[in-house]
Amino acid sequence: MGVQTAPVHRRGFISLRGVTKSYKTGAGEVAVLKGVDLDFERGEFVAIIGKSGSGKSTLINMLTGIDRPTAGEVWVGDTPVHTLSEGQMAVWRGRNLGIVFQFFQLLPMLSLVENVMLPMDFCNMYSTRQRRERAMRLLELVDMSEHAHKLPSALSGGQQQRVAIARALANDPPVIVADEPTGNLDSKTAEAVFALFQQLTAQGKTLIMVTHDSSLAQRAGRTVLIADGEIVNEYVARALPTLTHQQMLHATRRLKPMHFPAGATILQEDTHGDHFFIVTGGTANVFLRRPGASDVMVASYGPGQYFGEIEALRGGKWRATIRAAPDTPVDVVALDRETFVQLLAESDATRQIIEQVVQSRLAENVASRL
């Protein structure tokens, strides 16, 4: 049972494929997105965040239609987004989005209902009663009924905000996305917008989030980073946190995905090492040989999880042996030693991180083995 070349990511219920971005600029063309390949699941509540100039919002620009690719792909269900006119694009983001923005964007001189009723209009959903109907159910989801004839400039900015939160909703689109949502609120009204979020992906909504918020990003089922315009392995920021953005895609770069079925070994006791793992996908099982006795498993890594830190950090053979579950399939995220060995060195943080697990396993291996 050998290894295996990763095998490639099957299409999600949101895809992006190849996506780049370029913009002409007087200095000559700029690449904001560089070859994005990114997935979200149905149901997902998802946050993505990067420093400003990162490329996030262009990202969402892509998501929404509201920008076109230079090359690649953009699918929401069976619906290739890119290729959309845009009369076309407009109907379909009618439809099949939600669009939260951080300055709410609601007409002044409309009620707060009426704001509600506009997609629905727009899009020739429900009749007139109906429209109005759901509206006020909607604005009863965000606790704002009672304020449903008022002009949005009597509101605060997190009602305003909720109220555009019901908006998004209006005509029940499976995805909502929101372009940070919570950048111009007060703590407690932007952790009220969260839950709400949390809610409406429990009921099936499929959520994106662009915040800078990273104490929120963090509470979302899963955390997208993205630095100078392409994506950061999720499992290298999981991994190792306290790297820098760029220090990650650096990384990132040079990780080599490997598979191995259930049951396979990863790594041998005894013969060389010089790599760092990261476990992207089910469980490994760490294995230490005892004299005379059968080997011992020690340990179990599951995603986001690492081994290999201590060869890769001092050199010479591992010091264990390494086995896919018996039950599952194992993918992991390979960074040869040089790599591994230069972002220590240039993160102090992180080299007294993985110092402090190298002498806690190798503890752990010395008990083990008596």
Given for the second form:
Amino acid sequence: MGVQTAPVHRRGFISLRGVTKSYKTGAGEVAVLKGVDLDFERGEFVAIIGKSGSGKSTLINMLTGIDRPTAGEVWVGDTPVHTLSEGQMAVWRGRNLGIVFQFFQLLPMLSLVENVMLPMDFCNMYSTRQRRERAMRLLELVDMSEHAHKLPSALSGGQQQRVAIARALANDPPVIVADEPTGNLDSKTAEAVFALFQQLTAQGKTLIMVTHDSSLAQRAGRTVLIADGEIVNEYVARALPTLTHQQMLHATRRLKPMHFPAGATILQEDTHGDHFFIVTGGTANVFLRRPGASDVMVASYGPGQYFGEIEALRGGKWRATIRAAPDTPVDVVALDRETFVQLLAESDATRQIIEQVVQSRLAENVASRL
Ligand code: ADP
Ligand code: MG
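The form predicted together with adenosine-5'-diphosphate is what I want next, because the block you gave corresponds to the form predicted on its own; please supply it.
Below, the chain from earlier opens the complete complex, with every other chain and molecule after it.
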């Protein structure tokens, strides 16, 4: 079934490879992260979502070095975070990461400006005079400079979180990591925090944010869904959003990645087919044969769109030919028919949507062949 080569392996600016985290409990060893492979590019704004207990905070803590993997590697830029000693970790973290927590965690005895100066003091960044000036400028950025000399307890939650963001920016780190930063804020304040994050990514910072708020998550540049300590394939989540997280994870485990060079035939009309395909890169063009005339192109599918659902659902031979666009290679993930049919049997909502797509695509095909 087509040309199969492994996709090019490229490591992102931030990279987790085979990250496992398990805890020993009374009931034995519990795996919380199960071999996570994940990459983030410089300047990306990524939302990490998933049910409570799925492993989001554990994942974030691997990046910040607050916690260590049981196995696997965590790279931030050229730094192998998983190998740093406690002392190295504290210095590296202070200079390279801004961390924002759900409960702000400002020091209660220090004024706001002193809280923001703290990371600069700790890492011995900037001169003593510059530190105060810089802290004031950061408080201005988050619209809190008029409160600079108050204690955190005098502020609302939203105000404290803005100060915590100013503190995270103290040493001008390239990466900001935030674990449910809007979890304790009303929606208007959450919106302001989100806007601030967008502004930071526009300036080139890499932002990784765990959130419960799916409407905020959708507005990040990318969403990473974690279920039961594993990353759900993002194209499965996009193509089949009505599956449960558990079902998406089941599909993810069974995916076969495939690569097709520009112009290559992915599947050929009238040959036998038994897979469902989701495009993960490039453009796949759909052609129909017409009696006594040349093939006609009827559709194009990009990342997150799928094909092969008609045959996977109803059986039989491919009803169209699908080729990689002439100028770009195509990457797909293929799901075997048995798994696809089983998922549809378990998810009424998904089956209904796929049935509708089948109906409308078949109708289009009939019209196009005339
Ligand atoms: P999330 O942030 O997605 O809600 P967490 O990463 O906090 O999830 O936790 C994932 C799972 O790991 C949970 O089942 C939690 O109980 C378990 N867990 C987290 N920390 C520990 C620990 N120190 N010891 C044992 N289990 C833990
Ligand atoms: Mg958490």
